[in-house]
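Here you get one chain, nothing else, as structure tokens; it is the form predicted alone.
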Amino acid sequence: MEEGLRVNTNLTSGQTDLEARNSTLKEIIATGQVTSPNGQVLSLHSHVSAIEANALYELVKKRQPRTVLEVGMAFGVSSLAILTALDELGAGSLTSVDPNQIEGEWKGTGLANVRRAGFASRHTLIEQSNFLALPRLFESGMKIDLAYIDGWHTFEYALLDFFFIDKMLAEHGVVGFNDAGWPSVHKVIKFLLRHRKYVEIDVGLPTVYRARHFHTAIARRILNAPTQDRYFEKLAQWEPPFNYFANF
């Protein structure tokens, strides 16, 4: 592992170094909530925590991406730590990939708050599944530096983002991969780490095993699956022969 990036955060407030550099984020993180396009009043969820958006955004600036891709943007807060970094950097561009961010549950909110923080610029949203977004992108010869995959959690959308960002990720790229602990997502890391040359790199942040109930986090010890974001940097463009298997 390469040597962890520092999680800053303010010992007297709390607050991290990303939302003292972001008042929307800030406002959303202390008051839990967000207002959509038209005026509504939601309660955030289904949201990075403020430690794993921190680290993201200190990622972006330590590896200074040009051209970054998540799938899943919900209401829009690992789209402004990400953003946060590359408008601080001066360069560099986010691509989203979300078919409920405008239509569906999320009512354009992430979109607004992109827009509320003066991001719009750096941004693009595809309002498509990953299995129609991520072949086009691909097709069209996108090159990306880093991603952050927070979309359907299935084990075969999980994998299907995967195997596309692999084929578009540049040589020391890096992904990352939300909710890991998750039985789903945990066997997609274990793909990539089985199948395709990449190492796990540390961001800072603390190794835990959390669960709803004490025996699913003993279990989750047991199986290596903490809960934390974990990232990944890919040192080749490799692909096993075509009759190659492990077990994953």
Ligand SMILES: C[S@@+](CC[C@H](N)C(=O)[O-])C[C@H]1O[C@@H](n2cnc3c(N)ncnc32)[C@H](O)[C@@H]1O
Second form
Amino acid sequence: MEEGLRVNTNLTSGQTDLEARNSTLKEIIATGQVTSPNGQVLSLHSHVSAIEANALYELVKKRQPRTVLEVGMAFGVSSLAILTALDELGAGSLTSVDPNQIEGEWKGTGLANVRRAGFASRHTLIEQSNFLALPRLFESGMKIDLAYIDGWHTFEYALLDFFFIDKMLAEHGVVGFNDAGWPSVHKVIKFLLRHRKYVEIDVGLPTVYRARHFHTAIARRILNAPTQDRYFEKLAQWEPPFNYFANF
Ligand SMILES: C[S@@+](CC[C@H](N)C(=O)[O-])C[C@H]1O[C@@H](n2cnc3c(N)ncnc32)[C@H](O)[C@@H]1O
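Switch over from the form predicted alone to the form predicted together with the named molecule, please.
What follows is the entire complex, opening with the chain shown before.
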């Protein structure tokens, strides 16, 4: 485990450090509900788990990134985890890429949660698909210190997320993956390990192979594809020669 990182869940209250520090997030997780800007109460879904949000929060506090990028904002749970840490650090900003935040499914609720928590000044939304937003951010010269990938989970979309993030990520920067046990996301992680110079870092999350179906859990164990969020530190800015290929 990275020195200074721990999964801190208060077992008496069942509340993480992050929830204790962010009342907006605490309420969202406790009620399982969010309120859209036009007052509609919606059921919370598609978010990172409380324990994973807490690990993300602790990691941001530990690494002190100046520039953070996330792909996939939804109701803003991961955004609030990142922004709570940046706010405590008193520096840094988050850019979220999500094509459906205001106009689509999320009805601006993730943004409303960021505003309600008082973090709007540290946050920028790019309401575009990854395949439009990320090349533009790269072209604009953006450099990032930490990235969190939780967008569209097919292999090619997650690979595209990683491909552009890798180009913008500083050496010793960190990239994290939600739903790391999905075959599509796991395949991207295997690409990262074979075709780039990264090393996995332990953020204190327990290794979980659990699945709804027994056979999936066994397969995850055999393939070493645990489901908890996984994080990787970039060791060097490196791409292989043009004729390189290694199975992944
Ligand atoms: C699992 S949700 C993200 C949850 C969020 N990280 C949280 O913790 O609350 C996946 C998100 O990816 C977004 N998404 C879908 N297609 C996308 C694309 N092509 N580029 C970027 N984001 C996309 C969806 O709109 C959705 O908000």
